[in-house]
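As a starting point, one isolated chain is supplied in structure tokens, in the form predicted alone.
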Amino acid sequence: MGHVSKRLYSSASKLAVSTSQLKQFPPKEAILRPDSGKPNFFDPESWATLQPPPTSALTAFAHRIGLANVLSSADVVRRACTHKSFVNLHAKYYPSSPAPPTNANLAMLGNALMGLFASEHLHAAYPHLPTRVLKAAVSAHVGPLTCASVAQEMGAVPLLRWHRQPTTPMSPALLHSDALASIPRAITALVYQEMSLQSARKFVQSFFLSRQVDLRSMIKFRDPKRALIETVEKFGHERPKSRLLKETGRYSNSPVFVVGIFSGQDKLGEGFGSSLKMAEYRAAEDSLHRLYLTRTPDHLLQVPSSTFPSKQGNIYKTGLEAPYTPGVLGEAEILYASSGRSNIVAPKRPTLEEIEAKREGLDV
């Protein structure tokens, strides 16, 4: 076997292409150019990367995901797998054929799609979440990344047809891990497209939304004492006090101390340090992440979407809608309460006391 051979075998089984499933292999245009019969240049990735993946592959990636009934042909599942990248490489070899289907469209659609559910979801989950950890945790549960893990989970590595770009000053470059992320965003769409709204929500919902991401490390206070204090204001509570409650070794190279913050009776939260400062700081923070990262309970958990009937239904006619009770809305986040990036502390507000005064013209 010969050097050029060796390299097409590695490349194909790499690239997960069945040799069984080509017309000759090696091709002719690996040993010989086509116009002159002389030995040709031959780039056996680029190659390989143009073979279509087997049909076998595509349909038992369809049964694995558990979505053959949605995605009934091999050619459907070869567009959700075929990035619109892959239209150049396409076009430099085949200039002459059509060019292939991608899911550019689809992968759109998907995507604003999973934004809505995944924002809907944690909405409703987290009432009480600031807007910014609203977000990172959207894009932690929907993000290019995440979508990117779960297509290495389905399977879809071997069958993603795209080629890589380099960055060019109206984009930025294109990496694997973003074709890979286009994959179950064209299928979400599909799904949508196929079926219904509710049917999209729930494969969401199974890949996506039942994942664990932790939303305490995303919630950071440069001051939290003080973010506490504005915050039991806003609610009107008593003004929040420290209280130490446990303690030992501290007259020792190591003490622990237990501090608990409390509202009036009401204990807000708890920390502990090596100081007290430290401890003190840790409660606040506890504190806060009680009240943001409070859940609804999961047989009180309802978001819109979920009124939609679940079978395939018509714009032009009014259909069956489930009951839908909306959640209380959460209070917003205090303004201070922020990352400390900006080390901008917002004015405060005047009451209505003290605007009804002040137009009276007398002093508060």
Contents of the next structure:
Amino acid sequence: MGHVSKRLYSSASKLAVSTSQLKQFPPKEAILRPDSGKPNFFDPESWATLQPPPTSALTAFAHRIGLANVLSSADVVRRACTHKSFVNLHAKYYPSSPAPPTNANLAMLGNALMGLFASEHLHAAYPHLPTRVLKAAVSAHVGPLTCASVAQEMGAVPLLRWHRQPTTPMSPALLHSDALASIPRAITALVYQEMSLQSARKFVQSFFLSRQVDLRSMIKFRDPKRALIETVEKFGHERPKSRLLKETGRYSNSPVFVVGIFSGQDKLGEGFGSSLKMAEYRAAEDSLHRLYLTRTPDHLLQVPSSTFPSKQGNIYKTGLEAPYTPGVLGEAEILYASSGRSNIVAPKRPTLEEIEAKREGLDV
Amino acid sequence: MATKQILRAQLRSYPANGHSAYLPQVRKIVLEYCQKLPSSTNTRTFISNDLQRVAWQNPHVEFVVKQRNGHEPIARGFYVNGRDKVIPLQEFEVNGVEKKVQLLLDSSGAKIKQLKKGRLVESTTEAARGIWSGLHVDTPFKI
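Same protein, different state: after the form predicted alone, show the form predicted together with its partner chain.
Next comes the full complex, this chain leading.
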């Protein structure tokens, strides 16, 4: 098969419509009557894009993600897989029929819920993680690219109904990944609406928070030695001192030095390098990694949203809350090269005396 | 020393299917047969007798039965990674047809990879026991 025919075949198979679910095939608008004076404006590709996915595909999707009890009808799943950009396309070709329900509201709610669950889980799991890294980790776990990837892995790509929108002066272009990302968010919101907050959290935990994320690559250092000195001072320990632990080949073309950083008797971290400076830098980085990436074990992990009741009922009645012991708040992170822009200097605001002096000067 | 900026919208996580939730990889199976040709007889028997039981046992898969006269019987599986697998069914008995449908149900849709010859094994996670270091042993090697 040549590449042109291969591409035609793949695009045709993506648009393939199951004819068993249609009332009439070929559709009325496709049939050309030569005796009537009406011109034929039928475009098969547009027609195929407008057809809803078959009920069997939607119920199979619900079973595949394990939510057959929650997403009870195919209409609910169809709504979750319809992006708001589809409404304009539908209105253009079927102006008299009602607009199909979209996942816009559900996606908004689901996005907020996912952000909540991811933030509290990551904060409870990594209590010493710097703020910027925590925000980046939340994006990595429940951000747009991850949601699009999860939708693809669920098999929602042939079920998605959307319409590509180019860049306009008022809004950026709508991408396929953004439309896909709305599907898992809508499903999270549906789980919350049909079941409870706890069930929604379990859903997000199993599909998003147990995926592989490399946190180490998100932690960037400008001067790890200075950051380590300030952090150790904040925790009230002795000033860190670096010591050469092992070395080999000092005067050869490939030396190896192993440097350890100690605070009194405790070794904070260890690093290797082909020069003393490099080894000391790596040791400081290692010490800070060991602090920032401290992880709470899963059996000790408790999140604030676990206090919400799992049953649906009156939230003002006492006795429905689950027990919760809040984690001990650790030391806040140091201000050097962490949250806040330490480079940028804000313009100095004039003091009250200076303002009054100016006013008096003007009066005089 | 300036550090490279992290663009938050470009960050993503990588799949770990089965660590907590398992997503089956097959989404649709299409069985094509001919009404008249004798090569489709076993496939037609399978469709009328056993297909419903297989479909009930696999609610996560969409089963489609397609009549295609004048062509050989085929089982086509569509997977979540966008690929499809096609198996011709003309030489099999009824239980052979079921075995091939089960093969499609068990597959992941990925391309068949070499297991031994010239294959590089690369892991996404770090070594569980750590990489050996000659400087971190009790008695280092002496020439």
